[in-house]
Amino acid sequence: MKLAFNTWVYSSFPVWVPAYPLAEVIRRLAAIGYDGIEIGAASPHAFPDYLDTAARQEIRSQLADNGIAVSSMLPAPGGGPGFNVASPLEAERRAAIDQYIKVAQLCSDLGGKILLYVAGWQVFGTPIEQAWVWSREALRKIAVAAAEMDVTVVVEPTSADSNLVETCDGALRLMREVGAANVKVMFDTYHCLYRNEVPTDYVYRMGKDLHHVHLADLDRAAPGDGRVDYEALVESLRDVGYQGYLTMEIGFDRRSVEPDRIARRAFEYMKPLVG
């Protein structure tokens, strides 16, 4: 298992500050010791439309020079354009699918192999069954495009933020209904805590289909500063043969945070556990 860090706390999503250029974030995370960087596709970091071929090549060079890999990428859902794959607006659904495919391409261009999928959210007036169908069909289209780029799409249950895929069961059901070889599942300990569930249960239930993990404690605190039994979590991951990244997605929901400190705190706590 390897350790990665999500860039939200260093970017302008969902709060505007702190905000640092991607090159600076790569340098800082590599200096702390992280194996990977999970890049959120939001300005000023990696919004696909803002990065031409030369810019992408420059980022790859920065990654190589600092000895850190792109563990994964994810879009920035919500805000003005929405990017809700379950939206009642057909134009928004099309734009969301297009954005996911753009992020998949950027991920591939930067050497990454994993794209996170947030299944969207049910808007008032839309039957839950219809929202589910729209999300499922969007994922099918995204998966086809991602397969051509050698990118795996992982479905994340996001109970604290959405109302469509909220549970382990929901993520596994969506994966199975899509039925694509490059569609798998992931979970975030923060969302497990929101539902008062035990993260190790997700590990054992997802098993061989588990391809990515987010670590965050209560209030998006660093591992070791909250409630999760991370020793048991790492042991359960070893039990199922998980060999992917453990990615810190922490501290980004507020301005009152020092990104380097929380990144270092998480690394220093988790590194002895993974060896």
Second form
There are 4 protein chains.
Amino acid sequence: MKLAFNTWVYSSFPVWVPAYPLAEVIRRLAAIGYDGIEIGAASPHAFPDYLDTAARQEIRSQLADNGIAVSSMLPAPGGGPGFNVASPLEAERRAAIDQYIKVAQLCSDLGGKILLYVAGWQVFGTPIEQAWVWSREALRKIAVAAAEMDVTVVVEPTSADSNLVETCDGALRLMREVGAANVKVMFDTYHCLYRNEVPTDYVYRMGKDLHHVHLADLDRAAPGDGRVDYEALVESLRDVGYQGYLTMEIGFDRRSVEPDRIARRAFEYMKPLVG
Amino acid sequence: MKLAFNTWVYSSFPVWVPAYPLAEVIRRLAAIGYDGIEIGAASPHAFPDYLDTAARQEIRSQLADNGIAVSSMLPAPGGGPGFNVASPLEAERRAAIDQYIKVAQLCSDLGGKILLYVAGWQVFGTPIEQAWVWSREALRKIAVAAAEMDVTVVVEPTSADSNLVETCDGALRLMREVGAANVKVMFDTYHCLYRNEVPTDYVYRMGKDLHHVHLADLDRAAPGDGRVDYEALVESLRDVGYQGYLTMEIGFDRRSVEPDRIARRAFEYMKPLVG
Amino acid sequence: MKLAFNTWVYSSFPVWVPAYPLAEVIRRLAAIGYDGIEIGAASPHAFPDYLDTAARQEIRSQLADNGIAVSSMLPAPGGGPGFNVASPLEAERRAAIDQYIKVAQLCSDLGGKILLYVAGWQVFGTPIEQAWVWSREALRKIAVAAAEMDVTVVVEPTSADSNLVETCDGALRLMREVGAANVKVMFDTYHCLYRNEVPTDYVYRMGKDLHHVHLADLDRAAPGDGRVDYEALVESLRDVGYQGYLTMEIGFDRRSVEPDRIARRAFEYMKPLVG
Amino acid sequence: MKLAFNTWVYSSFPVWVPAYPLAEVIRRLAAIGYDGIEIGAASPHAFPDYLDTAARQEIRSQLADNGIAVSSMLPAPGGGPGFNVASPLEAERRAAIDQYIKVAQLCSDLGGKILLYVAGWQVFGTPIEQAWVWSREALRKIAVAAAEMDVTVVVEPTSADSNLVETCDGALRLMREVGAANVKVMFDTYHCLYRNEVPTDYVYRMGKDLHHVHLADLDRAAPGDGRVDYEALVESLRDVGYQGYLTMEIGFDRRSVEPDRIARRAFEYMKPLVG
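Given the form predicted on its own, state the structure of the form predicted in complex with another copy of the chain.
Full assembly next; the chain just shown is listed first.
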């Protein structure tokens, strides 16, 4: 298993500051020892429309120079454009699908293979069945485009933030209904905690379909500073033969944070566990 | 003085849920008694690219039918696109200026006259003087475009969220450096609290240049549920002859909120004070 | 009984900001309805060395124009110069006596009749008996000088801040040992609370020697926002025939305060009680 | 890197007790192991007017006998005399400049080389640009005098307490505008925390101009008892080649403190980090 770190806490999403250029983040995470970087598609790091071919090539060089890989990418849902695949606004649904495909392309351009899928959320007035259909159809289109780029789309249950795909079962159901070879599932310990569920249950139930894992503890604290049993989690992941990344998605929901500190703290706690 | 309510808490920005369609929000705020609605340019309410002429006309009808006016509009900074006018990325700066102009147009189309300006923030590695110049030049361009739409741009110090225009003096300085007739200032009691400053000091110092006011208390609580002295604030506003809106920008930083409740609570506390 | 308000919360002592010029403070306190202002000898209000004859005359005019009297004055102990009358440094003891006399003069120049006396504190290594003697001899010299200006010096027990005169008995003992006609006593409800003592006990025990009263509640909150029984206090003061000021000394130990608000809140709570 | 300890917590500034004579403080800090002592110019330690040549010589002997150096000195702003270099009172501004020069002289007399500069604060009614000019001109005069004593003046951003130089950029701008060889910058982790900024950002941005560092955590707690990442801080200081002192400025804002304990606790946490 490899360790990666998600860039939100270094970006202007959702909290505007502190914010660092992507080159700085790549350098710092590599220096701490991370194998991978999960790049959020938010400014000032990687909003696709802002990065032309030259910029992408430069990022790729920086990654190579620092010996760190792109573990995965994900959009930044909820900002002005929303990017809610289940929005009642058709224009927003179309824009969301476009954005996912743009992020898949950027991910591929940077050497990444995994795109996270947040299945959207129900706005007041939209029947939940309708929201589900919109999300499923969006995922279908995204999966087709991603397949051509050799990118796998992983569905993440996000109970703490949304109301459509909240559970292990919800993610698996969406995956099965789409039925594409490059659609898989993932989970985040933080969302398990929100539902008072047990992370190892997710590992065993997702099994071979589990292609990505987010680690975060209560209040998006670093692993080790909360309640999750990471030893058991790592053991269960070994049991099911998981070989992907463990990605820290932490600290980003507040301004009062030192990004390097939380990145180092998480690494120092998890590294001995994964060996 | 009139009372208005900001839409964030009903939108998917920055927290995805609960979220309501704009028509629903217009109806509810009018029913509570608000004179105005401050519409944030975020999904699912009013991201400019998602609203064609017909959609804008329909919103305008809803506003008229419910007897509520657009007090003001503002962009949603910090989401994926950032819209940081002081970003180190030229593409983002251009996109931010475009977005402000689009929001000004939408504001005008909906009958509004005030556009809020968040002056951006310094990303690590950008000299503060450079960030300031970028922000000032952006404001210049936005002001020119807004003038043609009869929209006034008001600079808001946002100390709690940013690091460029944080104070009364900072906002006034930016206003003066731009020197356009349709560039004025505003303040938010929440940002005063963050700096442990006194709101009435802002009123007396901004004086005739004060064109908009945000009300929010500690933790974005409703007026009356915190520490600010609203009686003194209203009195000082009368002293300087303020005739604009008092706009509640509250409750939007958490999922555990009932939007209608906080809107009603703020109205019931402030209405007797403004008479 | 008359109501007065102490200026610390509007000054740079002990917390630097917010700070207002003295003219502004006079105007605001008079507007709220206070009969008197207790002026602390701290910048930017009334550090004696900074105020020449013209400046004093101007303050006197401002007081008259606003219809508010100087209830009392006091030095600002503990800053760089210390002004600890019981300091182990002879130079500091001399400077402290000088400063008290300068403040008495300024008080007189502004039409005031009461000078508060903080009896100093024991520094590690100084025998308590020695500290007492130094404080008593200082008070003797100050009283002689003050007598010529028709100023009464009132000894205040300051248990929360010091360790020499902490109690009703301590203040009375110091007063008696000095034995001057213009040396009397006072107390502050805040210091009573620190010792878990009962304010009315101070009133009855100080009786005819009680010449000044400070009101403040837990954490220097305004009367009414804490634990003290002000109705009983006012009744006991009537019992002993007290005709001096009730002076609010509140809010000054923190930056997060609106001075006008706390001044108004205290006034609105106490005014009905004193009739 | 060397470790020093600031004397406030042992002095009568800003809290009157506990207070210890300077000789006692020198002995205790040396016994704990500190390389340096940062002496605040407050009673009963080192208010310049109270210390004649003999007294200064005696302190110098005590320092030598205990093998501890004066790392730096600083005035005690905000007490009665204010010493606000940006005060609206000309007399106070003059007194402040005089006091800084006196402290520089005392620092030099005690073998110290660094004088801290608190840039003052804006009083209500003073335009911020005017306050800035007053502060800059004061610093110019102080720097000229200090240069003759071989003392370097370091500008400290003090956001938690003031409103004029609050940031890394503000300190650097003041330094550059003065443009004297013996004017440099410093920062305090406590003030970084107040602004929710990252201490290592200050290190990298101040770089070669960084000549002094204050360590303190939330609520002025000792390093290790809060939120700052001291490992990263020390590493970043090594990166930029910093060879000055790390000075603890802690515990002084409350009476309920044991000075020796907090001094020892800070030393024991930091010593292993600096090696």
